[in-house]
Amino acid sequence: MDIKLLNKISDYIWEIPPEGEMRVPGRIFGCEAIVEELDDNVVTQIKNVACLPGIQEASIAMPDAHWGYGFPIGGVGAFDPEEGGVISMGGVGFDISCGVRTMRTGMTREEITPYIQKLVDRLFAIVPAGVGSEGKIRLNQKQIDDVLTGGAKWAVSNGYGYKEDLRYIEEEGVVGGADPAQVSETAKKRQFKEIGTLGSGNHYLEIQYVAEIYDESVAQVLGIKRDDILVSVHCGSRALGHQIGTDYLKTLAEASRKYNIPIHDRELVCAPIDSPEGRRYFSAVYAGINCALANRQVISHLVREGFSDVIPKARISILYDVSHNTCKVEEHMVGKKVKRLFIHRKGSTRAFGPGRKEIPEEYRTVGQPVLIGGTMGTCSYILTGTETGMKLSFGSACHGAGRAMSRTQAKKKWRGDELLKGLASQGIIVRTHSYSGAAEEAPGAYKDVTAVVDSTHNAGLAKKVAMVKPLACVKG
């Protein structure tokens, strides 16, 4: 985009001045190079979100922002129901509560090296992945409703993990207010066999080692040190979440017309938060969140089983679990007033600063862990939220590298089998159910995750703690 059209607030914060029907400015985070490369379609989406009723402060885009459905991926919007604020499916996305869970193993890189091939083969065998993948858990109607209200707590109560795990999951593993009655039978049926599965696309299970520590004191609080082995899981609510999005597009389109909400993009259809349609969609989103939390909890149980089969001395513990496709009710300071806001984060991670009661007590002095996934050929990051980020972005940060090219373009440029051979030559083992899917996720198809994270850090949204690199990756 033409950077001259923006107001430069700092080297890492830029604003689109309000024009036309924009109620607030657009706010873009990123270094000059990242902002200059921003697609004009993303800028249009930022402006369109800024026109929605009840939006607060700014329509926000993170350094990993790229074109999405309605909202840009990497978009954040806060809405006040007392000012006619709306809830939009485009601000949540189809993969409701897609997120990252990072686990410690109690092992070092040196200790795991002799077992790595056998370990990744075992995890590939027992953690279902790929398009339409099914798990061993078979649910009936009542059980799926229990999942949608119980989240990770349901999983733990059914033997998938430990009560202690819940302390280190966003919302302690479950959000209240989910109503399974607002989720279609079609959505539920699609999930009967998908609990405990990775899915496809950019979802993964990765064995990583801590390559760099940027803040020793914070890393100590998080229980990590250089060369520690971690396992990260990236996935969401699978087919159920996608079906909820599909089902409510029609409902919200009708609501937009019913309540005379001006929509500049048909993908931004929405309803007033306090309308019957808005409440129904919101309770369905919460059901989707609980589904995703249960899904990652069951996968964690399978990871424990896989490690136990290969390396019995490993001890898997949860570092943190946080989502990046949600709409949630949170309290934030706007001006001099604390407001109850509905925060849409579409491809954006919650990043609460120190002191927030929502953070596990052990982490409260340093801020919430923020888990940023990179690519299977580069690196990922662990950050913590900041007080500055609370003020600038409603406690939000980036969620990953962000795509630089479409999946179709990536498949034209890379062959999956050759890509995996190249990664193997770098010491990175990748097991996949689809060479075509692997090509879509080629590291070169993404932005530079280090530049994205550095922009996030330098803007003050979140603070770098550690960089982790992949040893092995399971893909769909």
The other form holds:
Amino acid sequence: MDIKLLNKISDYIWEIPPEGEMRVPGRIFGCEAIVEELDDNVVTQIKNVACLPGIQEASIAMPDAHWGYGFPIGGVGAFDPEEGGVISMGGVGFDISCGVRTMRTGMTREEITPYIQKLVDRLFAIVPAGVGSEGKIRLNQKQIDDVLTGGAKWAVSNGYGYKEDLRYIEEEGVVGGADPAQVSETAKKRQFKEIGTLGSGNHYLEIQYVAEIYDESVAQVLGIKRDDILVSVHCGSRALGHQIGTDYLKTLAEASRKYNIPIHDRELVCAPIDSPEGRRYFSAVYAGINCALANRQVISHLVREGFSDVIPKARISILYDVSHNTCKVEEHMVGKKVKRLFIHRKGSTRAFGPGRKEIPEEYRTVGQPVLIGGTMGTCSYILTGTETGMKLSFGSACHGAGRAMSRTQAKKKWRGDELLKGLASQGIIVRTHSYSGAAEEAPGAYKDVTAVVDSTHNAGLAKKVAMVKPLACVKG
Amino acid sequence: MYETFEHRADIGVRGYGKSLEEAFENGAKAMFSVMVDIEGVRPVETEEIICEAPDIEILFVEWLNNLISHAHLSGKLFSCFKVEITENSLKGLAIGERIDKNRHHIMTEVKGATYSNLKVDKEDDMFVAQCIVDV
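The form predicted on its own done, now the form predicted in complex with the partner chain:
Now the full complex is given, and it begins with the chain already shown.
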């Protein structure tokens, strides 16, 4: 985009001045190079979100922003129900509460090296992944309702993990206010066999080592040090989330007309938060969040089983679990007032600064862990939330690298089998159910995650703590 | 006639037809061609689909989304479609077979059809129905 059209606030913060029907300015985070590369469509999307009723402060885009549906992916919008604020499908997306969970293993790189091949084979065998994969758990109607109200807590009380795990998950593993009655029968049925499955596309399970520490004291608080082995899981609410998305797309399209909400893009279909349709969608999204939290909890249990089969002395503990496609109710300072706002994060991670009561006590002085997934050939990052982020982005940060190339282009450019051979020669073992899926996820098809994370750090949204590199990856 | 088209993160599906119905049928073929080689899907079992929407464009998205959920719940793939449209309601048949992992190589999971690049229109003598699907 033409950077001259923006007001430069600092080297990493840019503003789109309000024009036309924009109620607030647009705010883009990123270094000059990242902002120059931004697609003009992303700028249009930021402006369109700024026009929605009840939006607070700014329509925000993270350094990994790319062209999404209504909201940019990497978009954040806060809405006040008392000012006619809306809840929008475009601000949540189809994969409700897709997110990243990172676990410690109690092992070092040196200790794990002799077992790595066997370990990844075992995890590939027991963690269902890929299109059409089914989990071992079969749910009925009553049980699915329990998942939707119980989240990860449901999983733990059914034997998948320990009570202690829950403390290190956003919302302590379960959001209150989910209403299974607002989720269609079709959505529930589609989930009967899908709890505990990774899915496909950009979802993965990765064995990683801590390659670099940027802040020793914070790393110590998070319980990690150089060469520690971690396991990260990236997945979401599976078919249930997708179906909630498609069901409410139509409901919200009708609501937008009924309430005469001026939307500039049909993908921004929405309803007033304080309307029957808005309340229904919100409680369905919360049900979707609980489904995703339960899903990642069951997968963690499978990871524990896999490790215990191969390396019995490994001890898996949860570092943290973040979601990056959500709409949540949170309290934030706006001006001098604390407001109860509905924060949409579409491809953006919650990144609460130090002191917030939502953060587990052990981490509260350093801020919430922010887990940023890279690609299978590059690296991922662990950051912590900041006070600045609370002020600038409603406590939000980036979520990943962001695609730079379409799936079709990626498949033309790379062949899955050759790509995997190349990664193997760099010491990264990839096991996949689909070579074409792997080609779509080629590291070169993504933006540079390091540039994205550096911009997030330099803008002050979150602070770098550690960089981790992949040793092995299970792809869907 | 059907085709797919590029979109930065996802993929577009487009169906052409001499009638609105044919454009919808071919749009569905385009979507299933994203998932699998539809030439290899035998038209042996039929599912009935009924949906409605506030307008004809949203009806196209509803049609595709109903196909996704029917395919998932029945464990089938579809390759042949028959559609009747009355105003903004649709009665359709999706014909295909159960997924056989030995014969059907599923390339991509489609999460949902979206309102992005959504268009149902008549261009010269041809009807066209298209949208982006989230994969």
